[in-house]
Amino acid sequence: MKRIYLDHSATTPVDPQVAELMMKYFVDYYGNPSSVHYYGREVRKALDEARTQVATLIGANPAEIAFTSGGTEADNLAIQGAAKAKLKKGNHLITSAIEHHAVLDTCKHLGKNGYELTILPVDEEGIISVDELKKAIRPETILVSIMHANNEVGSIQPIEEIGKITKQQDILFHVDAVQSLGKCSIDVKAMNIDLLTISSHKIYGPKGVGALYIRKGVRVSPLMFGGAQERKIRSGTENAPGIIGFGKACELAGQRMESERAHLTSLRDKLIDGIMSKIDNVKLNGPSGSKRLVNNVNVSINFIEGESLLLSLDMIGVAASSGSACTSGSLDPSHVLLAMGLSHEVAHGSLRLSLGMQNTDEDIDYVLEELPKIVDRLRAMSPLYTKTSC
């Protein structure tokens, strides 16, 4: 059988160059790079290297890189460590209503704990208005923590405007990137960033290692204690094959970037222009062109159980989600297209198709092919959907 990856904002697979690379360190360089004899010196250089292929990728600093397990790790990390640093300031933190909930739950946790939160609503594209940002800070404001962008239907947010009016007001601001991370460009001195998430397994990379940018002269409390790592601001023993193989990552990453963003935009629009064609009574969530990430479709079928829909593609081969891999074992209706506007029920019916640099225009139209055919299967069963429906 036929089989297409389709979830890419879930999960990417591991470049090969990046996998053989970490195997060197896993066998033949396996030393503590806190040791100072030869085996740890090696291990040492490599992670050195990785810090600065990171660091580029953004315009950052090496200095200015701490790794971390991950990209909640590092969400948790800076919106927390950012907190409790500034609370002599201020106690009150800004978000949107679309945030991952590695920053939405951080920043909830924070506001039954001392801090006032103020959650920023979106429109029907899922952008933030900036106007309401402003509207929103307030004397005692420390941190501002939106997403690049959206891990469920693409909206790119405006950080450059949002970095120039947090530095003028002297806050913090927080940037998720993690589905950004080698798909949009991201420079953290031009977009006046102090702090940014991303994550290894998104680009390619492997799971279990992500970092967390801190411009320099930036104070995050340490969430965790016991060793003197990542500049005692992440304490424990490197992931040493994870994070060289992160390093890798996103040095293919910056070299393929113009060319990978030019083939998922070009499978993008073909799977959105064919799904809206083809099939009846279905809305695109999100923006369109530019405002929408290269890789990402998320449309809503009406009539149609979700579940039901992933399942039935599993079955002809083509891997899907509903919506954020971290909330997968959740019967609630997505927290982003409810925010969004959207009804329980036509939430309930959404899919999301998210695009990777080995999919192919054949795979495209496999989807597109099969696809309708699923839905007009699944609505035949449903007591709610005729023709006159539409």
Given for the second form:
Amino acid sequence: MKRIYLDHSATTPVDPQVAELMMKYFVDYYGNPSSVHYYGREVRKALDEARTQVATLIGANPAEIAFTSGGTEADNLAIQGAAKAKLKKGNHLITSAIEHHAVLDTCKHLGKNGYELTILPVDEEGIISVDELKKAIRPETILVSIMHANNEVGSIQPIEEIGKITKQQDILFHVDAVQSLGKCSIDVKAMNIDLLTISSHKIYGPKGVGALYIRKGVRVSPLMFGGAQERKIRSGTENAPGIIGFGKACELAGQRMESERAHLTSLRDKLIDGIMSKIDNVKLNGPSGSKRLVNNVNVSINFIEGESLLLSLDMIGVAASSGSACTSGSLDPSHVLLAMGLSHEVAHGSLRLSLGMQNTDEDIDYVLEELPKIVDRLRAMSPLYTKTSC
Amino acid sequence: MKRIYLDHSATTPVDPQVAELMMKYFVDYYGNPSSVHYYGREVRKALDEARTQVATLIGANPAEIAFTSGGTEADNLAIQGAAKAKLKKGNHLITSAIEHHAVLDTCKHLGKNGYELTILPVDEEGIISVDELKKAIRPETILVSIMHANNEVGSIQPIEEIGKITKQQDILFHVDAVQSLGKCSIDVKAMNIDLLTISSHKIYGPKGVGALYIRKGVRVSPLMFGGAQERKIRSGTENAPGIIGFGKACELAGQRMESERAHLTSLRDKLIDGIMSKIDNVKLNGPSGSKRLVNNVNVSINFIEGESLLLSLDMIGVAASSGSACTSGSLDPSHVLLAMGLSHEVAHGSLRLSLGMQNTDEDIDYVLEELPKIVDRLRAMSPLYTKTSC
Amino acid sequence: MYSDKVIDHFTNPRNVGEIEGANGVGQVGNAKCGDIMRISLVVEEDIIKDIKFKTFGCGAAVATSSMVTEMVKGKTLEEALKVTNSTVAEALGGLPETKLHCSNLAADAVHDAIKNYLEKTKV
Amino acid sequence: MYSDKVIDHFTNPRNVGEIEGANGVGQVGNAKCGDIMRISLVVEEDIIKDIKFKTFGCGAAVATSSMVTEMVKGKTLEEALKVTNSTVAEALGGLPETKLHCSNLAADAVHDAIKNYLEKTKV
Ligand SMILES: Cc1ncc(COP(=O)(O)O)c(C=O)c1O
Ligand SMILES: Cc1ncc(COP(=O)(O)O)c(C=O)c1O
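Please give the other form, namely the form predicted together with the partner chain, since only the form predicted alone has been shown so far.
Let us now look at the entire complex, which starts with that chain.
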């Protein structure tokens, strides 16, 4: 069976060039980078190069990058670490209702443990209001954490505008850029970002590696104690092959960004237009055009439930995801879709198709051919659907 | 140049079988294990198998394993997590002076943040006294953290005895078994261990992966919040290839344990005997015989400094490590050697040679041939050495 | 995640639809929680002669609905009332832990339809 | 980590040893901190005619000791006193950050030996 992977926002395959490079550091240059000897030194050099590759993609200095075990750890390190380090100054945090759980749940945890938390709402396109953010700022506000691009609906937040405000008011600004890395250009200096989370496995690098950009002069308390690696910010033997792979993936992402943006945008718009015209009772979730992440398609298909849609797609070789409760791991459907004002029913029927480098026009044609049949079949089974409902 | 790697306690090469298996999960089965579709399901199955492989090696149930980004994170999760979860019961922690920094520094951090800490001394062989441990226990003691085998001097602690005491007194018992895994048999049930740290890159698995065994019924608070992976104990997209590689490494380690123990013990004793007989003014650090880790050799070579010894060895292709301040990343030499009563001078001249699977009798012969020459050369340069000093 | 039987029943669900002249109709769940199952059946002389379902829900919800219709079709009402959500899950070769509660209500829907039949015929 | 020059001086240190009839001897550091450098020199008519070192310490300590002996040999005392720890580090093509303080004391040892010579000759 031909398989079409349309779940790149969940994770990506490792680029063969990246995998090959890592292999070298598994079996040949396997030393501990802290070691004095040959095996350690060779790895140390490669680590330094990776740090530069990562820094370059986001406009940072290599010394401002702390490698972590992934986006989740970087988000936690940024938020827990900054909150702790800044507690003398204040205890108020601001975030948005559509953040990834790694941000939202960390903020909520702090909100129950001595900090005050404001969760900003979003509009129906999944975008926060800068005015509301301004109003939420208090003298004791120490951190604003707003994601760059949303992982479910692809909405892009007004990061530059927020950065100007936080800079002016001397508040730390953390941005989760896990989804935008390699797809939107990021310049931490120009955007006035103090802390930026990125993750390797969303840009064709290995899983289990991420990084936190920490602007020079900004202090975050560590989550973990130990061998004092990463300038004490992140102890633990460095995952050298993983970091080196991430570095390479960043380099490739930088080289490919422009052409990939064009490629993905064209596939995205073809897919959205096709779905909207071929299936009735469908709603596009998230903005369209330039406010939408280039590789994100998210639609609610009324009267059917997301997981059964995914299973049906899987049976014809198409891998996708959904914000239905049955796939969210909780009893409620996606908190992002609910925050955008969707009813539970409509949120249950959401389908995310996230595009990647390997996808082709033919892939989209195939999906546009098959998806309507699946929808028909599931709707015929649904007690909520009657032919007249359109 | 022939290269001989004698730094297996710092890290090991990845077994080619493990690397090959991981490759499959980088480029073919790359899905997110939380996904409903084919790519996710295939990975989920392999993760389940890895969990079983890891659990089997330590006598645990698969559901008692939480994967982490390494030994450091597992130590932090165990100690910070248990301390937090048990705070209602008490606030006293007990550890030893020779723990890895991932344990010791975490305990010290807690000691400055509302907890009471007892650090047990060790004898000149680097072993704690069970009697002193008993005396240190108070009604408010909630956690005892003692490593299985020490990473520098290879001393093996009386874990079974400690486990009986902590069990009887209803105190949590955490064991850092990073160095003993695959070299000593471990049975968490028989040893009455509640929390056990292990790390993949010390047993021919990939870096950046570890696990914490958490006995059924024991609660630890998470360090990180997010997607609720690993039963909410450790959020973050699973490092699937890494975990799968770790699983395979555990399986292989189990199969090889008996023969490796014999192989390593024989090389170790040959190396120790050779050094002691060929070089004057040398001291073996740590115990000998069965109380010593099978792959550890640690000697202090008087009148010379560790880093220059390592550099000299590196130049003839031998990779080793030292507890000298110049390699410890701090201004003091190894806290382990100091805790065993060594003077700073003698600690600076320590040399650790840690053996592995690939080492041969010829490797040892070569080291025994070359090391005395290097020592002579460095001593000739040393203001501390006079020919009469022996 | 799902057993082969679940996948089979999801892919080729038995007895989908609504019976025009049903003398018993039952429904459980609601769209908010993500699962709705509607059962219509024809009872003749205490025996379920015909049964059909419509389901909005995940794979487990569809498969249990399909399975329960097979299990009770041709059975007496008394026998059908003995079929529970867990016997349905068993018949499917088990369900994932997370699906055991919210998506496993098909037997309840059948019981609801039988109750509806009994209430109707009482009158 | 170390520059090629450091490695060269570590591998082939110049002027190792102790001069029997030295008229100036200096020593800095202590074994506790892990670095000791001892310099012995022969001064004739204000010029360093001969110089040797003995060093207990890391690669940087050995290399800086070796380098400093080369830098001051044949120089006047005044010139030698202008050689500092940082000019030695520079001459070696730089040292790792962590080595800049504790292991970079060779010039101090030379200065100490010159002081010793000057004190002796004053008497
Ligand atoms: C926006 C966003 N933030 C954070 C994460 C977490 O990153 P990781 O999977 O590397 O832990 C993800 C992906 O899972 C994400 O999409
Ligand atoms: C005894 C011991 N504990 C913990 C660790 C830390 O493990 P990791 O390197 O996987 O973070 C190590 C090794 O570095 C170790 O030897």
